[in-house]
Amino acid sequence: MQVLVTGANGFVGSFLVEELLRRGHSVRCLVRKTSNLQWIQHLPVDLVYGEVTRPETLGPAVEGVQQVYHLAGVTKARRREDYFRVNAGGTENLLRACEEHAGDLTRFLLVSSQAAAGPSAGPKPRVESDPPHPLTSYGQSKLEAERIVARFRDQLPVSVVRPPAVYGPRDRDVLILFRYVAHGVNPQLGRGERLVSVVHVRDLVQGMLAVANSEAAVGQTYFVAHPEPVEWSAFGETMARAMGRKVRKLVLPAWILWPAALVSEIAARLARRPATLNLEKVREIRERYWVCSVEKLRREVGFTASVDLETGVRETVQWYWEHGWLPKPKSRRKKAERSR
């Protein structure tokens, strides 16, 4: 089967193409001429070049594929109108080359986020049939492509995946955690629960395939993370058994993110770049659950997480070991010494 993913090069679309490969299929990758290829370049595929908010660009990209997997977009942009132009608008101009050029589609998959539906009330999962309430222009960009593929559902066989906090070997996100918990501190905002859904990357990728391959997924919309959500401070507790560190739990006030993500936003409008810290952010980061519920994947497309916490957080550390984006235990150096 020929397939086109968008955002191949990234940390989720680098494990979706090693995987389609691994089962037989030929990969078209759209990317820009300024993507940093590292995590595919030594692989087999087809390299396209073009751009999802360039229509003329994506003809050539969709032409006799079977599937789309769609994961490009922006989840940090200076302005508002930059995610909806990028990840709203990107979304259509691929859906209308499909329309044009891919005759033989047999799926465009467009890889939301939880950020779509917004948080939880409570430790009750959110489940895809709850009125979404996203809290960041960046989520309200991803419900605005969930309606644009809502809206190709006559014309094309489409289905919305919405993954909540990734994790896995080349994540960057999630590594800002890890390395506090390498420094032997687990940092807590405010001392209630604080409840979230994640999920391994391979389990991500996996969900996708299942959804994609299913046909009772065609039009439907599928949260895809792992059954059992957890509780964030044992999230760090986790990462530092896999580390064989002892860390102190360092509770912070929860109104201390408005002057950081104020400050964060003056440094970066100053170096014109997107912030890592905003004040949208520190809206959802303030919510207490973002918890969803799998129960309609698991029933309709018959797919489940597999990878639990310990396994694939231990996984990841290994990982960032072996490629040094974490800093080793002393104790565990010298044994690697002494064993040269």
Ligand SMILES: NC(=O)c1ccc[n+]([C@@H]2O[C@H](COP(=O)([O-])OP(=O)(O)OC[C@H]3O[C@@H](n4cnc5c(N)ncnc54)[C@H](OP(=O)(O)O)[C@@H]3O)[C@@H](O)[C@H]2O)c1
The other form holds:
Amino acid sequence: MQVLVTGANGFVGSFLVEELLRRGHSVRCLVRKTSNLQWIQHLPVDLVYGEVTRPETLGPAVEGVQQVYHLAGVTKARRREDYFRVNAGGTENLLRACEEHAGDLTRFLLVSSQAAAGPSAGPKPRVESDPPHPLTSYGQSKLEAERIVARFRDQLPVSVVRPPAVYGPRDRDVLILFRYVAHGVNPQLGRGERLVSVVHVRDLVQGMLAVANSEAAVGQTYFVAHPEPVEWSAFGETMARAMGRKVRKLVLPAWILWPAALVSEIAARLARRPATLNLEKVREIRERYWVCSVEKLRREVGFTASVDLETGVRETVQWYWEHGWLPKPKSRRKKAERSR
Ligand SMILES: NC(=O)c1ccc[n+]([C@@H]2O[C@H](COP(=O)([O-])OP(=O)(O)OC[C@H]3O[C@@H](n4cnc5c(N)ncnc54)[C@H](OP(=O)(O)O)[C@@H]3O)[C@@H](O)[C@H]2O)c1
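Follow the form predicted on its own with the form predicted together with the ligand, if you could.
After this comes the whole thing, all chains and molecules, with the earlier chain placed first.
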């Protein structure tokens, strides 16, 4: 089957491309002239240069494809309108291009986000039919993209997946926590319980493929996460075990995020780049429960994520070590030197 992947050179996209090739599909990747192709340049794929914000570039990308996996998006931007222009506007452009140029389309899959749904009110998992209340411009732009997809439901076979925080090799976001742990610190916000859904990138890819290939999933939206949510402190402890090192829990008061975000925003504005931590993001981080239900995915699509946290984190640490993204503890460095 001929498939198109947007955002193919990114973290999740590159794993998806590998799996599609492994399953024997012909993969076309929408990339930009400026895209860093390090994860896909060695793969037998067709590159099509274009941007989701430039509709004139999308016709050749979707022509003759049976499936479109739409992952291109921005998770960090300098302005609210940038989220909407790329995440919502880009989705609409791509859907229009499919309508016009992709006559044999059997599925258009949008990768949205748990951020579009918003946090859960407590430890009880949020379900897909709960009214959404995204807290950030990012989440709101993803929700807008979902609404645009819904508008095309009568013309195209569409589906939406909403992943929570994704971790695994090549990820640079959850890496920040891995790095704290590598330096012996497991940072916690306040003393109360903090429960989150997470998903390993390999599980997410399998879940996306299951949705894209399920007839029952046409016109539907699914959370794709590991069924067991994790306590934030246990996440750090799992990382520490995988690294074979001791960590100290550092409990930070929640208010500390506000001045930290302000400093980060000012620094980012001066450097003319998106801030990693900003005042909006603080609203998301302060929420104690980000738990989503995967019951609908199991019931309708028959998919359940299977990479347990211990295994997923161990594999991720190993990869970070091999690629020099995390410092190895001294004991391991000595052992490696002795065995040389
Ligand atoms: N990672 C997570 O924890 C997570 C969680 C929930 C949902 N998601 C969603 O999953 C998708 C993939 O995320 P990721 O973590 O793999 O992100 P990523 O590594 O930052 O990849 C984003 C991709 O989108 C492309 N892109 C951005 N703007 C574009 C434009 N105007 N035209 C064409 N391509 C454009 C980027 O291309 P360049 O390299 O050229 O910039 C890159 O390939 C995103 O839609 C994200 O919102 C991610």
